[in-house]
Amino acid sequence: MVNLSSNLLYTAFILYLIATVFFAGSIKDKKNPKKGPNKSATLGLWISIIGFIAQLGYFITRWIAAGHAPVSNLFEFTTFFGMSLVGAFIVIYLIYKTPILGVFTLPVALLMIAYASMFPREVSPLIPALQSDWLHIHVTTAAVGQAILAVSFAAGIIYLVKSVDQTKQSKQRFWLEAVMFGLVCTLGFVIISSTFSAMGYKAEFNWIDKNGQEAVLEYHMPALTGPNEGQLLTEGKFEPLAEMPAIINAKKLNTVIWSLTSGIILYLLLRAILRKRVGAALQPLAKNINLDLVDEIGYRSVLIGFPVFTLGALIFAMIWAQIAWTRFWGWDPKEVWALITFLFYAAYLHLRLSKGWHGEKSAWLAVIGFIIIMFNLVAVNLVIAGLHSYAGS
């Protein structure tokens, strides 16, 4: 059952990739000057739907194998996030019939699924704190809300790619390229992690933790930064270039360094091949896009995603917290960042409705909102210790 589940996930990934190509092809079709739906876009939509059904099959078969909803660790949650993003895209595409949305939304879903594959994929029993029906309700609703909000990010990027002038230096051009660099770094992380994983790289260290206790730490990438008083146990593996104090998580810092390094190399390669900024290279795809339509897609996505996220990440979460820990709020890092996300999107709606922040300002807010969501998913889960740390297992 687990093997079937994995095969369905791989199938969905490949189908999403093919669908992206078809959507991109529909935009480049010279017989389709208005860049609306055509044969290629229709094929892209159907392939996306088949891929979504395959991933839904993965979700169901893994649920059967595990005996609980597969959203209890980072691999499971992030793949569900990716599936929800594709589902949200399909619904919004059926309403607005905008092929370029697939070119920018599906790659984000692909990055999410690829990123998830870097974490342990074994089916494991739930810890006592998670053995509740509220796991299914709280986590899935929060993930669906975030996925719908992520569509506004894709719409925001499309808007900025079209509207930001790439011919002259400006803050807008700089920050748009910074966003592109961040996406390339994520891709670099996936590539470098997959490479070392395929090589079967593993190095063990004895080290002294911050409590003065001896422990064993396992690296799956060459250790550029080693643990406190670390001693390499695995012969023939890379010796660390620097030793970190116990208060710094050397393994996670090592991952960050490898990700940034691979991201920089990949970005420079892209710049050399394209001979222009990534944002400028994408601009022809958005040449004939109706900016008002894209702005409306971004706004509607927030209008739908915000209450769903609020329901799942705050209201359902507080009910479960009251049941599990006898308090509805405890300033846990995950709770705090869920509140920050809520307040940010509430500010987005206020500024748009009361202050008239439409167009480019609204697009930038959508991009910043998604960065907050990603910080909550990645940094808070992996780096900051709290009651939700089990999610990083």
Contents of the next structure:
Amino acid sequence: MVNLSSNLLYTAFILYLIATVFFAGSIKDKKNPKKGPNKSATLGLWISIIGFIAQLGYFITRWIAAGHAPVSNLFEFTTFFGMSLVGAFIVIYLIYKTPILGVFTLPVALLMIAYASMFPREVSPLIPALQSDWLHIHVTTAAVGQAILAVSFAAGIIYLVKSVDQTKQSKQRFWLEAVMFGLVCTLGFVIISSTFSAMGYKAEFNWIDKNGQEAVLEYHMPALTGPNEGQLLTEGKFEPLAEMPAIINAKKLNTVIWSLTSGIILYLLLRAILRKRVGAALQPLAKNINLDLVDEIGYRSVLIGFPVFTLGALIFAMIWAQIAWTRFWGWDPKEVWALITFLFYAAYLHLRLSKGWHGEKSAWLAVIGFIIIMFNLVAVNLVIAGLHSYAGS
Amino acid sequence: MKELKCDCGHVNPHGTVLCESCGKVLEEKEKDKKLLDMRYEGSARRSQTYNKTIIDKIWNFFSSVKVGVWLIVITLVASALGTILPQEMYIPPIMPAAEYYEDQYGWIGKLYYDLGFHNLYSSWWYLILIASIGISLVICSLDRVVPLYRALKKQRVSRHESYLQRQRVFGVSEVEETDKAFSMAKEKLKEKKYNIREEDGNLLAEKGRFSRWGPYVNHVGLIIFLIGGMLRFVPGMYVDKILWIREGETKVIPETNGEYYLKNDAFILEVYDKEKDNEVFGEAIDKAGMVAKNYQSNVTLYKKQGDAVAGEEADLEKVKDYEIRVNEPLKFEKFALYQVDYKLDELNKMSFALTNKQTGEEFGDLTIDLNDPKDIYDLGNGYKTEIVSYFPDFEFDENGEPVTKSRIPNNPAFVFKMFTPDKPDGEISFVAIRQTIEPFGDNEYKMAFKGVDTKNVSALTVRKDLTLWIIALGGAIFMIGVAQGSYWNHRRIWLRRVNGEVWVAGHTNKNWHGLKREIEAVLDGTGINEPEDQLQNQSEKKS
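With the form predicted alone in hand, show me what the form predicted together with the partner chain looks like.
Entire complex below, previous chain first.
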């Protein structure tokens, strides 16, 4: 059952990849100037739907195998996020029929799923606090809300790719390229982690933690930054270039450095091949899209996603927290970051309604909103430990 | 107070921008704009009209959405700051907070503590921020909702030409059979669930007006929520106590006025077992080593009967047995008891035998209840042991004197006085775990250690929160309001006959794409041209 489940996930991943190609192809198709989606886009949509169904199959079979909804650790949650993003894309595509949305949304979903698989994938049993029906009610609603909000990020990126002038140096051009670089770095992380994990790289260190205790740490990438007073135990492995003080998590820093390095290499390669900025290379894809429509797609996604997010990440969260943790609110970092996300999108809506922040400003806000959501997903789980950091190493 | 009488005869309140009835522009400044600012229907808002007294100024400050957004953004940044390092409530109680932050995080930790960020969310300035958001919510809403309600209530069907012309969606058509076109459009609008009003052959189709109230409904919900949050500080509304209770022990439940008692029958800790539990967990269990499956306290709840005099044993009546687990609190009256912590195998009883050191002969056993030791244990035949001093959590202080750190028997130590027929004055012996000191030289007798008895301890949170229903009500109203405002749109379509032409204008508070598609469907086949999006045309001309 677990095997079937992971095969379905692979299938979905491949199908999303193919669908992206079809959506991209439908834009380049110049023979078909008539309004509305062409054959290639329709195919892309169907492949996305089949992929979504395959992933739904992964979700259901894993649920059956584990006996609980597969949203209980970082791998499962992030995968579910990716699936919800595809689901949200399909719904919004059916309203607006814009293939370019697929070209930008599906790769984000692909990156999320790939990123998810870098975390421990085994089916884990539920600790007592998670044994509740609220696990799937709260987590899935929150993830779906975030995924719908993420569609506005894709729309924002499309808007900026089209509207930012690539011929002149500007802050906008720089930051758009920075976002592209961020995405490339995520890809870099996925590539470098899967390479070393395919090689089966393992190096053990003896080290002294910040409480002065001796401990053993296992690296899965060659250690550029070694732990405090670390001694390499595994023979023939790479000796660290620098030793970190105990207060810094040398292993996580090492991963960050590797991801950044591979991201930079990947990005430079891209630049060398494209002979222009990534943003500029994407610009032709957005040539035929109407900016107002993209703006509206972004706004609509926020409008649809905000209530779902509030319901899942705040209201349901509070109900469950009252049952499991005795209080509905406790200023746990994850709770606070859900509140920050809520406040941010509340500000977005107010700025749009009253200050007339449409178009480009709105697009930038959508990008920042997505960064906040990702921060809550990644950094709050891995860096800021709290009650929610049940996963990841 | 000056009132504004429009050409159409309608009397508008002072400060109105667009006539409530016909929509004609009343404000000079607005007259040369290509498109109307349709926010709040151009109604007379207090904040835009008066700015004399101090009350006006305060009102205007808080009614500004700009101020509201700033408050939101500042709160957002402040909240983020509080997550850089753990808040004081989440740090382990191993040392004072002042030392802990510096010890663990260096100078950053010290700075964090000095700035008071270790208790950021209960700091006065954070609370002021939240309170300001609350005030802003009330004033912003009042400033807008009343005039908006008036304007939408008073609007008439035949709007002024200049009003229609300057709508974002607008078009003019020459139509052969106007009446037929109108009746066709009317049928289609009805199909699309529009409310239709007619006047002098003109038509106003409107739907989803209630979505305009969504923001105000959700603000009301938020205000109720915040009031609920404030009520926690009213005495008696909120109880947060912890009850450590040993197995077999019966304790009064705090904050119940001595009404309720709880007996802990057993504490159970279960971990996942690779052999017995779902085999798919095997790999995860191997990796983690041990994964907790269940924390459970089996308890019995008792209610006190009648009035017991202080010191007298209370007369208890059993209410119910219950198994408290995480996610399954025990509820009674307004209280709930939650499983939050535990301690396994706390020392509970210790047994000794009074023994002759030389012969090894024993003269009787005694068992000491470490939580309630007796003064004297009589072993019969003239043998007895007196406990002179008892240190439940023993250590030597800086002067080398034995002291106790707490009343919890983590490391019990005793000063015994052993009375025997041959030593009627008694021999003193200091006994701690793996340690015996005989302060007055060699004794003939000793207290030989026989064994211990341990018990588990459950920690239960005692919670009463009378604000919950207000918080829940606020949350529910907020969700209703937010859904109302997000998932419905307020759409209006005007059809007007002007000198033989048909003028069409459309307005929506959001989702213009949807409105345009709807107008397209409505006008299809009527001979009336699809109106244009003037804003889009403008921006396309520019680019």
